[in-house]
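Single chain ahead, by itself, as structure tokens, in the form predicted alone.
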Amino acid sequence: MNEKVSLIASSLMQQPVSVTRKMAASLPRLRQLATEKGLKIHHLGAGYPHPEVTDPRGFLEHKTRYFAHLAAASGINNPDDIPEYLRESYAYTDTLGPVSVRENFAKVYGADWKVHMNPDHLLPTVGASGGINLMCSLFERPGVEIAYITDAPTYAGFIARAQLADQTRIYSVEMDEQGPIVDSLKRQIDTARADGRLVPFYYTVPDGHNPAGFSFSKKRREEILEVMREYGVLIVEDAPYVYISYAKEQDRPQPFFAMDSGVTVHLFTGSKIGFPGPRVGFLYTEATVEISRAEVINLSNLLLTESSADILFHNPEALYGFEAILHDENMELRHSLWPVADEKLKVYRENREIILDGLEDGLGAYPERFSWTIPESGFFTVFRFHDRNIASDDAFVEQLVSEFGIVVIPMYDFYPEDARQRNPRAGLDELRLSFCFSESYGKARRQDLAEAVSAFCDAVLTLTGIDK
């Protein structure tokens, strides 16, 4: 291997591995240790959609009926003729995907948030992760020094992607119970620009924040928008959990794109409301960018060019399958996706109630020692230790698995490097507890989760030296 290639390989090997991947890699060994001790494995770690809400059988039946509806609507009577949807499903298609999918999604999704969406500004992506990659690659292409603004903590997948390019650096923003602290947000943008870096966007997950386990307040969203308008910085709004909401309808906050699509790049994924496997997602923005002193163009046009250089042809069959979800049993276009979400929420609401009740029952008597977030959306609650003698590091998490059979995710790797430089203990007093996934269904699921949170509370009391 020549010297240049060797340096590149060395650089790639130094790229961070996400905390969930590290945990997944270590689980077989830890599970074996737990099994040898006769322990049951309790799942409070995985952030996956529950198999009970992603059973594909009903969806496949509905999709088959929808495809038959499309064939009938095309007016084809000769059985040897191929309907247009079928021809397009297994052929090359435009980078934007089938027109009808974008038009129908724009109508239904726009109606849910009471905004008009231009389907020409909708760009299919490979889940929300595809949208993150697209935004990063667009601004990295010119080769200038870049600052990505994000929360501390933030989604581990964003950290991994943002650190791939040598010219990028993350400037993270501390949060309180309402969202990112506005003065810190301004200060980090100012600092990044003083360092000579381009600040293209602020990335966040405002609803059901992964991993912080809460949603931004309406007031804080308005304040963030004012900062973005003032500084000329985009918001990249990752929105996997907008429909996984436990708030009353009148209390649901508006997403950033519904408040101001001119400064927001909205990332939707069908993984939580539909099915994770097909990886259907959409990027939407009405933002414009100045590419010269005399020319301002739609950001969506630049992103389309960037996308076509990466994924020229999206999977049209998967997109048509998602379009089936947008139609009801009578094959009429839905007025809203909330009825679809409500079917998923039956499981997640139950799970959320079980874990919050279990934490309160097991540890609520010690508010000076422990606390946890109350999620209004999403899959997670963040558990905090108030005793500085406790460090929720790798050894602590491995002990939970090997001695108690409890799988959780430590929080420290969700904090960008600069946050850990500011505070070496960042995340070392926190654990992310997931209530979305188990390997059981119905009554067994409820029992397993109740046992898991009870076992977690008992383990915490034991490890912190509290006599029950």
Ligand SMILES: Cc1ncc(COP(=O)(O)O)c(C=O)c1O
Second form
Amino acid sequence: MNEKVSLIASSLMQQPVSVTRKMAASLPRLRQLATEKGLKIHHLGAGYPHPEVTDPRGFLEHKTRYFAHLAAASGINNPDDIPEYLRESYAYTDTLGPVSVRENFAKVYGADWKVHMNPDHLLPTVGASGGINLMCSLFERPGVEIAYITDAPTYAGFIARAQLADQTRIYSVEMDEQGPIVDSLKRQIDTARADGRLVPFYYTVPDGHNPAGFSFSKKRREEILEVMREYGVLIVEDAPYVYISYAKEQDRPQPFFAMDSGVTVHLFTGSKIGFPGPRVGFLYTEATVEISRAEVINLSNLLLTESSADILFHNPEALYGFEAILHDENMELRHSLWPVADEKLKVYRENREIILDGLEDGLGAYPERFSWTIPESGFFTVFRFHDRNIASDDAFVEQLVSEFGIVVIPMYDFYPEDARQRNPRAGLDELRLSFCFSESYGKARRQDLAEAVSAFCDAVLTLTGIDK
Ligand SMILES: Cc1ncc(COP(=O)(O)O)c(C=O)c1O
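Give me the form predicted in complex with the ligand now, not the form predicted alone.
Everything in the complex follows now, all chains and molecules, and the chain you saw is the first one.
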């Protein structure tokens, strides 16, 4: 091997592999073991959108009609002329992407959350993941020591991104049933600052928290905002599940950005309301930053520079495709994205009911032994063992697959390292059960999920030594 290359490579730290990746890698072997025993595989692990509501064919048809509508609207008479949207779709475009897409998204999304959104502060991102990356890289670039504040547990993709840079450390905050504990949040910011670190933001998923399986209360959101204003720290609000909401309209909590876009960086993604493949997302913020004593500028401007040096520009065709979703079948701009969400929610609502009813039927008689979260949004419930002798570690989860055919995700790996140092048992009493994904459709989907949750309850009773 070329010595120079190996020298450079050796300075790169090997990043730890997440438990979800480890699970994915060991799954074929475990599935094999389960199938050899004649067991059916029960999916309660994957956090993917359900194939029943992500069939791209309907979308492609709608998109084709929308593109024809754009061509017709451009008033081109000469068949040799290329419509604007088409030329732009395959050209170098501005980092901000097509203006109409941002303007239309700002109108529809703003209307849904009853706020005025300024399209100039919207920045296309490569899904929510791209938004996370952009925020991290912006603050990491000057090279100072950084503290990222986040929940314990937190989204695995955020931990993975935060670990990419040597100068960063996660300071995590334990949660109760309403959200992060406010005193701990303050304490962690204080500690990080006392350690000499810059604290740019608190990263969280307030709606349908992945992996914690609940949404923050309105009261806690207000308290968090207070802390952030007082401490001068931004909130990075990762919001993939805002539309995957099971709450009644009047009970839906406002996302942070609708409460105060001056301290919030909101990450919208098209992955759940639309499709993950096109990688469409938007970052929105009205926050400002003081870059010198005399100069305060919009954070969105800094992020724009960062983004143009990073992705250069987002795939314009994908952005126009997303614009198609913002239009109804008559090619009118929608007043709201909720009707689009409702189509998806038909499946997720049903699935959620099946899993919650199944858990209640199978294990509701043992409230002193087990509990689980009731998700108001999102794809997950967190199942908790109250018995301290149970450890939901890798071996436990592998046993669930190989002996019972049940795929679930252990929680311990979603706890940042500092949380596991404070409490070595963090997450070892929990499992993440997802109800979003199965390989089957319609009646078979309902049947499969009901069987999965029933098999899970039976396995839990067996493994914890409870005789039915
Ligand atoms: C909390 C959270 N953030 C980000 C993502 C990734 O989203 P995207 O596809 O928009 O990058 C997910 C996906 O499941 C998620 O749950």
